[in-house]
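In structure tokens, one chain follows: the form predicted alone.
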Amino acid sequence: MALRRLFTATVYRNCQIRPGYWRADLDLDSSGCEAFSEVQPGQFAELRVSDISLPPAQEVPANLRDLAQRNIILRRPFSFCDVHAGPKGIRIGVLYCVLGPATVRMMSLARGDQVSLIGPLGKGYTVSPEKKYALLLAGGMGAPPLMHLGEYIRARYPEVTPIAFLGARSLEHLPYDVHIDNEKGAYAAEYDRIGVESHIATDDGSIGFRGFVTQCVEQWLKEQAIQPEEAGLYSCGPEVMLAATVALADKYGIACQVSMERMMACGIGLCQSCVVATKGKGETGPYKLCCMDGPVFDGKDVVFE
């Protein structure tokens, strides 16, 4: 696994994908090639946002104008939606939703700005080359690591077919460039560009499958008559969705990995603020750190509240 290091990244671009959702692409010089050459999808970086200026007041969402004034002390964790090596270094993509004072500040990042980051951190997904299908289940802002995973599998495991299942409450909560095709139905352009089939589910049926993304996956499993040993489930999203994904995997006997979300103040195991309850031999199993032992865990090992 790549060793974590402190880097100064240069902003290549920072653009809005749709209302409330942005993507920043950050460049690292040649020193980043060594650290990020073997980065796993699901790993993350801690970004320092305290020294990023607020955008003009009129550009701050009205519901965040008071919150945006809060001081930012701690770094913020972000997983990668892609990592590409180039002749001059590494470019990493960060997808973010504008929800609080830190992400409001990130809206003001412009080409050439510099950002301090620590990474790559944590443990990511493990791909089994003997599987025929890799089923990627993303709920809401669980999108980034699975976008990275889809491209990673296409590049390194040609014998494995990744298929993405993307869920959200409604169309407006999908962090993708969504299109509708007569043959494909609703799909995400981000996955289409890397040659990965995608299926969209919304709770309210505003686009795609009407219902939870786990229900969409189960329908697909039934239609395709997939054997348990042929597929692996890889999931990221709200914890209630992860619990449902693990239950679905258990029902069909499919291996499952989940990326957990916790408040990770340091990202290197010092603050002990990101514990995840896991199963042990007794009723109470050991607690593990999301930032060091995860954020990706074997689904069967996690105790969901």
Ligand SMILES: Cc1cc2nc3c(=O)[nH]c(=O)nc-3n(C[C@H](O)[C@H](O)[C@H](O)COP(=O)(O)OP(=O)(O)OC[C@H]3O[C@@H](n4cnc5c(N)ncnc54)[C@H](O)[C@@H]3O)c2cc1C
Given for the second form:
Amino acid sequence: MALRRLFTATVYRNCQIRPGYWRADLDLDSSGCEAFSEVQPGQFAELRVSDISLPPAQEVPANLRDLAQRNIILRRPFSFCDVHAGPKGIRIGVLYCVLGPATVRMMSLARGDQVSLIGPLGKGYTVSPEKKYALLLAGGMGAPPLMHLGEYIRARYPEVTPIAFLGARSLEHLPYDVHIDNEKGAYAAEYDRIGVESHIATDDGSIGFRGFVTQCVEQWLKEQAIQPEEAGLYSCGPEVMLAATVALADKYGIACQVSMERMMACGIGLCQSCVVATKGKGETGPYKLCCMDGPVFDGKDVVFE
Amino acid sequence: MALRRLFTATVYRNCQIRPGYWRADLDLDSSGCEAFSEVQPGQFAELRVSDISLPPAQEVPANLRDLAQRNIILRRPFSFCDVHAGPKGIRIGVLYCVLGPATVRMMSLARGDQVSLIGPLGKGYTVSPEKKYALLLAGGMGAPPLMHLGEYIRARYPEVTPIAFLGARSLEHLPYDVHIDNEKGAYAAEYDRIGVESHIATDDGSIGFRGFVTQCVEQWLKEQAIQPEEAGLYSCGPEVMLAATVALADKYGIACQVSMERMMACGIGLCQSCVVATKGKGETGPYKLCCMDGPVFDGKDVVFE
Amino acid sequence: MSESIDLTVDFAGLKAANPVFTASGTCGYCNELADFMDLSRLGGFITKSITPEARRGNPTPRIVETDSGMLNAIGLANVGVDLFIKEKLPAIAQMNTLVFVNLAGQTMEEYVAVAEKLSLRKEVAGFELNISCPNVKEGGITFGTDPAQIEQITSRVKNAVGGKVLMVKLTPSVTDITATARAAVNGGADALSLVNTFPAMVIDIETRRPILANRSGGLSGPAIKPIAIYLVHRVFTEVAGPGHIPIMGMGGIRTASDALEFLLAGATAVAVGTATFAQPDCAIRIIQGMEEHCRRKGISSIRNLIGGLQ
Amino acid sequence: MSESIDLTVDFAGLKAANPVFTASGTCGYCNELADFMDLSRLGGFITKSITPEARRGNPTPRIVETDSGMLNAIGLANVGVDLFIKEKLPAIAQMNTLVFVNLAGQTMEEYVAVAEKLSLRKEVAGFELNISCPNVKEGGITFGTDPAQIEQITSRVKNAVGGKVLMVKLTPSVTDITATARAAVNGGADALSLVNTFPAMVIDIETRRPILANRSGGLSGPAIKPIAIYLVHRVFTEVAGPGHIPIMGMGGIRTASDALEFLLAGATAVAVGTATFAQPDCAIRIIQGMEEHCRRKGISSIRNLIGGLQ
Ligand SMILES: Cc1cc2nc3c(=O)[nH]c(=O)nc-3n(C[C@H](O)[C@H](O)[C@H](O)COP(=O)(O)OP(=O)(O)OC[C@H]3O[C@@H](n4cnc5c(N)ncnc54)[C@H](O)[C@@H]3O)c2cc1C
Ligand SMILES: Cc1cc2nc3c(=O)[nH]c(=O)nc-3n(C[C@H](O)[C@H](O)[C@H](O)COP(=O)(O)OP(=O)(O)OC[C@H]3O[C@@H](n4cnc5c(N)ncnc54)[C@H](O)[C@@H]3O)c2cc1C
Ligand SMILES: Cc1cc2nc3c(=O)[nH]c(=O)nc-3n(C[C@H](O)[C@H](O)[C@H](O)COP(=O)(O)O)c2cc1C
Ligand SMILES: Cc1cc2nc3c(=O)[nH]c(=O)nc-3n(C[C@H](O)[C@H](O)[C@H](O)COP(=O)(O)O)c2cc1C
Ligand code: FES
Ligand code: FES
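Having seen the form predicted alone, I'd like the form predicted together with this ligand now, please.
Entire complex below, previous chain first.
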């Protein structure tokens, strides 16, 4: 079991990146830096957000006004969109979508505020260094850990080319700074910045490829005439999208890792709330814990519900 | 029934005035200004503090760490140490002592924060314009409304001389900026600033008169050979001190008003939680509501428990 | 967009403008909340518990806050039925909403006495029978846990209300709430209201004494909401729904979403209690929020949601 | 200043280093918390419920947060007693604290079967009989509400535990907890633990479905603390205290003050559940806080506080 700790981080910055999507950068204390020195993309941390103030009523999205009033006690799991070790320590980026009482409160984090974290937790993505392409499939808020993975691969596996496929219902649900270029088509500036080619897919075609992100990848696989052993799929997003990704991986015989999401009470293997059904001898095999055995699983092992 | 409203105020300033004692100044919105245009000293407001963040752990007083974790839902009653009408509206001062989950949270109020208030509530002090002296007896945190009363009398009743008697267990429990002067002895700068003479009493004699504030007043009454009809007593503080004040008033035949404190769930007469036993035909008469019939009562009417 | 949503509900034959009531003991006798809301916009109003004689209630402290909740031990303090009729009914007559009078007493006779005095008053739409107050030694919760006694008191009071609606308020602190609910229905209850507060205690570790002068009190507020929802749903599916007995759901309601949860669980109307203390216009905000919800979801009548849990 | 405070308590003949345990189902099987605390500093540790066969438990979502609380419907997911013995007992042997194994089953025979398999294991100090789980159809809470069944199952399991301590865990959802407590004592319980969670429900108003896949779940956390304190105090004064049966108090404990409230109410030890999720080292902080409290108040032994409510 890798190192994991309960520690404090200091907010360096917290800002809205587009309506409903925010990014917080946190500077870890020395204990956190130690724990995060070998963090893998796809791991997560449990943030304590119960002590943060509620933003003023007019800043709370109308559809969340009722939910926002809930007094919260549990931590919340978040993965990281990047982890940068600088001279003064480690800074992690958390990209988050505002959709409930905890994330509403996170909007009011300000520089200098302190946040308690437990992490890094769970098992992240395992990069296959022999594959030519690492295809990163992100659905909606699935973005953060894959961004980290892209950068991680660029830094450590020069032989592997990461390529991101970023899907969402429509343009306004894409948590990126999307650009359009005559040559490259639609791409995300965030991935561009880390030197990762990206493709955009929207269900409604409001930008990029029209259709599911899995269809977009499939088209690319065909166009490029990729051989199964040349590529690995790394995906994160809503469960239907992950199931489609696994089906695609099966069809083409490509290895595939999926990052699963579950409501988690503890994040550290105490409560059994976060189980994921896995394949076994019979119909389904044992449940595994998303927080300990995952969140990243081999696509072959997961039984989607 | 005077005007009372549910409205929003904006924090102008919030700072510690000495360890454990804080002062918040709040700018009322237009609806609040209207409601407060005729506020009487001794009235109060119900503040909503449940949405405010908890200060960082190291700033929470050690003895309040456990209490501070409580998720709060009810408002809290506070009176005002001053109410100033300026060109831009009304600003009220709230002096508070940090002793539980609500007041701990109030420590983290910052300029520009919004706070919901209901007020002004209850009945305040009634000034007797025919008395030469208004003797203000404050015990511990009883200070705020009497400070307002002192200023109020100075502004509206030039024939009445307010004199404050400020008591506490010891120097560090006096929520004032205490000065010592050869001529005046120990006095509170806050009262000096509003042109009110003040006398300090501490139970342990760590500053000023050694003994209870009621003993200090009694000495003054004797020294000045005050006639009963010349003075009115206006008091606020712990219940034992109020009882002693009423006993003193009885002894000298002086009129006396006391401001009572009760745990209040609503502050507006809905819940019956805040009752004060009053004298009646039998042993005790009916209970009255501290939030509606009080908090200021005629000392003669109250049955102390 | 501005198409009007039908928020009216039929509550045991009474037509309420909407399903939102204020709960007994948390909204005064009559017009105490008038400075903060237009009372005629309420679905209805439930008075403090009224007893035959005036009651001073318990000594203070009578309340203490807890995590997301509060305890109260008011002890049924009230002016008594005669003063209520004299001083409060005139204001109630002006309120222009359905008013239920909450009945309490120490013996069956006392409940009946209050009911009889009010049974002919047209200001009163109905009664809520409080047999579940945890804060008085006599009467109160002991009546409320024994099905045989519940049936008996319900039928006796039913005879005294002169045809007005009788709603029986149940305590959540029983092994099987369907048994107490069924007893009330068998006794002739026109409606059920649940839940009352839970017996609870807070201890001051410095003084080693309970904070409340009464030692224990009743827990209310958001803390208890998920238990209340569960109980309303059980009573709806096992007792009230099949018999078409409407339920007044309560316990921790603070937002329109909370109120809608109760409707989906089977409540025909809801009552807002503790939340009014924190937000005096809470009930009105809930009505607005319900209307917005219906508009957003394309629901033409709030009645379509009642018992709609899948 | 640094004079040492005696935090030890005698729990049904077992000597605990201090009164703070971790609660069943919230601290794993054995050493899951080892990264966050020194487990040997605990007063004791209560395992997840163990059944004869492995159980997968309920589908997800299995939890949902509520105001100051949470619902769980794990469904007694566990590896089963054989794998527990093989894979978890070795780690338990290293923990150097009192370990109670929580027993669950669908029939009396199943409880007995698990108890027998563990009765001779020296790693196990005692057992907690879970007859109050709200999240399984069979067994669970139905055993826990009927005094006759409680007495019977307690005495049968008591015969199977080979002289080890048997603690019976009570549900708070009964009309009269002294009746169930007395039944357990009559059946031979060496200790009582209370409270388990309250049956509760959260509805998603958008989908009109319960959030939990199991529809309902058990409410735990600070929200229920004042009810738990009340019940512990009642059981202490009416049943356990007179019979010198120790109580393991639980329900919403998050701070040393909370734990001290339970001791004053009559608990000899306490168990920390939900709070550990938010703060994994919560139990250790509580132990420290208790020691500080005793030092500040000049209390030489924590035992002086037990049942000390005035
Ligand atoms: C391993 C892992 C990594 C993650 N990484 C990220 C990340 O990088 N960025 C990110 O944005 N998110 C991430 N998430 C998801 C994130 O944890 C959740 O978005 C967060 O917990 C939301 O908390 P909340 O309190 O704001 O909303 P919640 O209360 O959790 O609500 C979320 C949704 O569930 C519904 N819901 C939940 N409870 C109730 C209830 N009681 N009543 C009605 N409806 C309810 C709400 O309608 C709401 O839309 C991750 C999750 C996991 C498991
Ligand atoms: C009319 C009126 C005017 C007032 N004006 C002022 C003012 O101007 N300035 C001012 O500072 N205060 C004033 N007060 C008092 C003020 O309302 C309280 O200090 C405030 O409510 C404290 O809130 P809290 O949450 O911080 O502490 P609380 O939780 O209210 O706790 C206060 C104390 O009670 C004990 N206590 C309460 N609940 C519990 C519990 N559940 N368990 C254990 N212990 C508990 C605590 O030990 C604590 O020391 C006024 C009160 C009234 C009625
Ligand atoms: C301060 C207070 C006083 C109450 N008084 C009464 C009462 O007199 N009669 C009654 O039937 N219920 C009374 N109740 C119970 C409420 O009507 C309601 O059933 C309960 O509080 C749950 O709803 P809530 O969580 O919204 O407050 C009282 C509740 C509170 C908080
Ligand atoms: C996620 C979770 C799982 C639980 N599992 C069990 C269990 O397996 N057996 C049991 O007896 N109690 C179980 N409980 C109940 C706790 O042991 C405890 O009685 C209850 O949660 C109240 O304490 P708390 O408020 O501190 O959590 C569980 C509680 C939670 C929150
Ligand atoms: S979240 Fe608790 S075991 Fe996974
Ligand atoms: S505080 Fe509610 S009636 Fe006074």
